[in-house]
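Okay, so here's just one chain, in structure tokens, the form predicted on its own.
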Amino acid sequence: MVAVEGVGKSFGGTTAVTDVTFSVPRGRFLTILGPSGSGKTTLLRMIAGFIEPSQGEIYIHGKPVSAVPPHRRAIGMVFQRLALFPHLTAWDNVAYPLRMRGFDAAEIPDRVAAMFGIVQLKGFEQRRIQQLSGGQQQRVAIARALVFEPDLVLLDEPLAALDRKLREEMQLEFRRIQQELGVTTINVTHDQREALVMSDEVMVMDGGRVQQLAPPAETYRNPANAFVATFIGVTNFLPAHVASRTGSALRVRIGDLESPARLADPQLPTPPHGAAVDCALRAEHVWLRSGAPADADCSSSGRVMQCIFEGDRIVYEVAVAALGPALIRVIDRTPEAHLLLAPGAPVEVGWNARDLIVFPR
């Protein structure tokens, strides 16, 4: 459905984006996913026709449309800032893109109706638009986005300026209405829980250029490199040496401890003895126990430095002496199973080896 190939954008002396391809067949959900500064929202809108590329082509339905004007690309939009028109109804913001496309009158209620009814907003129809909350504002402009039957929708961070709960929400009835439509869509967003939960594929960049692409349990449980394995998650780096290796089953030594690992691309060749490397550790891989061993490949002593309670789970800190100075965070899940434990409480922390991924620095 859409092709991306080789495009590249600069401004003035500043690259913005540097060789950047990709494809997305029809019907899937692309999120792309970054912090500011990335690209990715440059990307989005040399997709859109509003910025074209300085080099590379972007093709849709296999035809080339850099020199194609955005109003002649069958493309919905839905932006951060909705964009709605305040002096109209909620029905007449659907039905605008279909009057202005030369839809046939008699056509338009029945397109309109059908859309209120996908976006769950029957009985809303005549509100105007300050009239209605921020989740009932959203779905009017998805609404409006789709009810043209464009090829593919283009999402510029709608779901930033709403609360949490309210984005969540949205961000799972955003999913239930594109998989219900099957329209193609690409996201762009820097919330790595929306890009895990709303997509087929999320694609990470950083500096310009795609960092890892592949659907998202890949991207979280196994990161391409280790700016991937920081933005997605709660990350511990740890620095390390390789201590001996058997084929492409490694051993690290992390300060004064020993642990089995794994590489992170094992297509890669596996660094030597001695070789300086990065160890990351995802928070919630590490198990924590009061008073007994853990029950893992790797284990140590340590200390509890902070706790933090945040209602579903326990965030701790914790200092384990053979790691050297830096803290250990710590997830625990199911606090209601677990005792809180206090600062300066005596604990056990481990982790099995497949968790413990090796970068080669």
Given for the second form:
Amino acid sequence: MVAVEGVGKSFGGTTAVTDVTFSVPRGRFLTILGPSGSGKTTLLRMIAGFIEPSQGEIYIHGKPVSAVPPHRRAIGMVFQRLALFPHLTAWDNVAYPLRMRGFDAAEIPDRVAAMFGIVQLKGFEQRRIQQLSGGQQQRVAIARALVFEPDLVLLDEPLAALDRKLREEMQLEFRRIQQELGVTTINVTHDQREALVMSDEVMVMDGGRVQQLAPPAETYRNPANAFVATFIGVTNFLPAHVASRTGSALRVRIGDLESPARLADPQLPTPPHGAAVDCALRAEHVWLRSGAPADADCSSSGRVMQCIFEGDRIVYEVAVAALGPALIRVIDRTPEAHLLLAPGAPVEVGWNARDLIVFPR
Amino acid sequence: MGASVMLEALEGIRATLWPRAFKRFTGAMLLLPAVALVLVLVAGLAWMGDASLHLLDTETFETGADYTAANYRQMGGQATYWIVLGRSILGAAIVTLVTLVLAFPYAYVMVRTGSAWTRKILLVSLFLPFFIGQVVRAYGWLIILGKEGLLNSLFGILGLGPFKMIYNYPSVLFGLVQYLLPFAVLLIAPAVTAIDEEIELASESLGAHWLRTFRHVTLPMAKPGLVAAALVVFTLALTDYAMPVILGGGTNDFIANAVYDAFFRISDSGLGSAVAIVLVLIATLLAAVILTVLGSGTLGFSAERR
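With the form predicted on its own already on screen, would you show the form predicted together with the partner chain?
Then the entire complex follows, led off by the chain already shown.
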């Protein structure tokens, strides 16, 4: 459906996007996830046609589109600041692309009305944009981008400005509409949760390069590199050395502890004995017990230094003597008997081999 | 420490002069200078209105005590006044149209350009004429466009001309456009700034090429600035004195010139006042028409705006 091949972009001397290749099959939802300055918005604007790539080519329906101006590409875009037309009513905003694209005037009212139904905004057609709430404006922007049945929809972080509750509601809402209409979608965001919730596939970008392209669960469970591991989720990074390796079984030495671990990418050769590596350990994959030893592949005792109560979870910072001075962050989602461990409390921490992910340096 | 002591002392003085109980009058107090200014203008206008209703006795050169509409009748009876009036209104309309057409792209490029240098050059060329008085600028045009002027000497080298480029209607209008362009650009620029560039991109991605984006999005959204610019340019052109005198050379008088002549050439303050009152009425009426046609809401008075 959409294919991006070896696309790069530099502005003056600075490179924004380097050699990006990916494709999105029809009806799928891809999220480009990355911090600001990772090149994700530049990439999206190249697909929309606002920026011309310096290298590579973008194909839609197999046809190269570099020479096609934005108004001739069948792409619906929902903008960061929504970019609704304040001088028009909600209805005229949604009808705008149909009028500009020369749809039969007789069928425009039906199409617009149907779209107001899909985004659940019936009754708000004659409102001015300023008379609508943030969520309603989102719905108008989505309706306007979808009404002309584009080949592709681009979302340029339109949900970023909403408050958390509304944002999470709109994520599910857009996913529902996207699946209902089966429209191919590329979404750009720096919100890892949004990427995991909405997408069929997540493409993590940093420094203008693709870091990983995989289904959400895959990027979460098997980060391709240290950047992906840090960017998605709360992750402890522990410097270590390879202690032993027998076949695929790997043991590392972290501080005074020796623990079984697994290599991030089993395709890569196992680093030699004694090689310095980085181990990623997700905060929610650390077991925390008070008193009894943790039921895990490796465990050690420590002391709670900080306890942050966040309602649905508790975040602890734990000093583990055997691991050196760095604090281990632990997320506890099942506090037993509403247990809150006070700073200073002795605890046992532990983890399983499959959760200690080794990245060669 | 010193600063906080001083601030406290100031606060003490303020409390004595303007006790907290007066606080709700603060807004009204701030309005006072503006209100006073308007009142002075209204008083002057009232005086002129009164003067216009007395007839000058041409033998004693004293104004009569009786109220009469004779000055207005005299105006209405003289074709010259009708011609001057028509010339001023038509001229102001043409000048407004041409100025807006030229000012919009200028303001647009100035706001949208990505190059800081382009913006600086455009801004400086806009402000430079402000430092040169209107009269000096008009004389400048005389030097360039005159019979023995710069342009005609150049044409002479090419074996052309000389052309008569001043002391006619187009030269007056040309001078007015050049004089009023900066005002229009300065009033339109904020309106263009207020249009998020993303909105124009959105229009393009929705299927409109630049011309349709301009017509359906940029132009309607810039309307507040265009209305403001139209009002200012139109009234300034309609009431201008210097350009018709200098570039028109007395052959293309506007209303303000007629007012001047009545007051200072024939010393008939009654007639001068009558012409001036007519000018004020016409300018007000036409401004009201502009506001009604283009919508006063566009000036930002409507409650809908955020």
